[in-house]
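A lone chain, given as structure tokens: the form predicted on its own.
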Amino acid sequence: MSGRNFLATDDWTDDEVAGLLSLAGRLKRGEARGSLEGRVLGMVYFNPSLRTRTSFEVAMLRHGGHAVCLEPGRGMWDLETRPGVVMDEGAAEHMKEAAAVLGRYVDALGVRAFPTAATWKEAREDGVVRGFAEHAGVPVINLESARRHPCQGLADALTLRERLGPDLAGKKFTLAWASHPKALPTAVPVSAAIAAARLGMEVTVAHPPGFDLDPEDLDAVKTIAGRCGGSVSVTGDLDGAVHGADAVYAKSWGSLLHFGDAAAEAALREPRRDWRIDRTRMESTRDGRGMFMHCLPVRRGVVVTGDVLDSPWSAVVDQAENRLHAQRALLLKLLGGIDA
């Protein structure tokens, strides 16, 4: 696997990515190592991170390996992304030939990217993303795009496997949209449902009217399962989405329908603050011990309730810690060497 970008899990097979995860599991039981040594990954953060930043930091530390973190705009140059434009505004620096130059100084690169663009035509193509896998010469790792965050559906696969056991075939998982004061990308929501539906679960997505994934999207969340023995079905009933599933994973994102649109796409979302994951939604999922998934950061008491996250059901902490596990995992097999 070694000079291969990471992207998206779309674009890894399911034996390869079987693999990850069985690897990020052997790796946190102490029960395989493996090396990084002289082995350095960049990180290119045009938006703020805690878990990505440390895990990917702590995860080279580990196998001996070092990262550089840059941020555009602070420290950095900040750069012009967008192709064939003139520069006589405030960047001083093409992504063209950051990401050429940052290719002879490190393995791998990283790079998270935010949609930016005005519309989401524009935007589902992760222009930053895919630019620099296209000039820097070396693998690149989505760490958060528009439309992926495989690092956290790697983390998110592995949580479900320790807590709901290594078979996951007729396991309920619900994809539940939740309030939240700003439009955010589909890239979790998305990147979950790949990750249950890739576990044979039953993924149901349910949000209100208006929110709903990128067609596109969906279809591959549809033909992940079809392949691997699941099945996907969305509705606008949360309540009925939730109740008897085994787990519940809770994340907003905003109206593609108003994309761009900042006031028509608050005002859809403003009469919905009651799409929230409580306790008496959580005693409804599969014999009252459902469990409750976020990637966070989470905003207490708007997408869930804090005596949710504080109780057994929830599992944001050790999705969290996975996210270091299946990292290391995912380094090894792209950069490094594996001692069983």
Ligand code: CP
Second form
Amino acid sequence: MSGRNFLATDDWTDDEVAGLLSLAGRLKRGEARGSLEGRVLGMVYFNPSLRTRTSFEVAMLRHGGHAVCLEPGRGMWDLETRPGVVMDEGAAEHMKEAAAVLGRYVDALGVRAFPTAATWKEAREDGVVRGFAEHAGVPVINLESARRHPCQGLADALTLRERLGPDLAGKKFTLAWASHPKALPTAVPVSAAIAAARLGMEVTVAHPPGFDLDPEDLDAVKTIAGRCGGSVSVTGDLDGAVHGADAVYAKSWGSLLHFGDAAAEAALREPRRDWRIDRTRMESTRDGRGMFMHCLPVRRGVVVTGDVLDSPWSAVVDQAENRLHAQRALLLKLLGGIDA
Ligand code: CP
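What would the structure be for the form predicted in complex with phosphoric acid mono(formamide)ester (CP), rather than the form predicted on its own?
Full assembly next; the chain just shown is listed first.
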């Protein structure tokens, strides 16, 4: 498996993903070891991070390797990412050269790049992460792009299995669109839905009108669910979707219908402040004991009430911890350092 990119879990087979989850669990329980001694992971962050950056740095350190983090425009040259432009504006270096050079120094390269394009048609191409993958010459890991956050998806799958048991067939996973003051990418919700679908869960996507996921991404979730024995439905009824759920994954995302038109997008999003997970909604989950999930960072009182976050319903810190173990497994597989 060395030499592979990890841009989306849907690029990897069900067996490969199951293998990563199994290894992550064994690493977490101390039942497997592995060395990344002498290996270096480079990471390029076009956007901020707490969990992704720290968990990857710690994963490398825990296995004897090293991580280097770069932030374009902050201590390194600002990077031009558009193909074919005359570079007479602010950016001093193109990602083509930057990716190729970094690929000569490191064994794998992670890239976080949220969408900046003016249209969804362009943003959905995930040009920055894919551009790095084209030019780096080493495995590239998607640290969150417009379309996917595969490391979060792995950690979410690990958390679902830990909390709900290894056989998730027939269990109900609700992806609940949530209120938020900003238009956020669809990478996390799509990756979470893919993770649940791959575990054979019954996935319900609940969102207000105008917040449909990219049809190709929803089709990807449906294809995986069909193959793995699960199902996918879409509804505008948040309470109905949460009722009886085994897991409620709250996540806001911006309207793709109005992508690039901030005023129109905000006008659609702002009236939906009641799309928030609270105690009453969690009490309606299966036996009142469904788990609450979110990738973090989360806005208390907006996406979810503080009492839910502070309760045993909440799995958010477990999810964040599992980023570390999932990525340890990924790095060991990508860089060939597993010995158990
Ligand atoms: N969930 C997640 O990716 O967190 P960060 O943005 O802090 O990395």
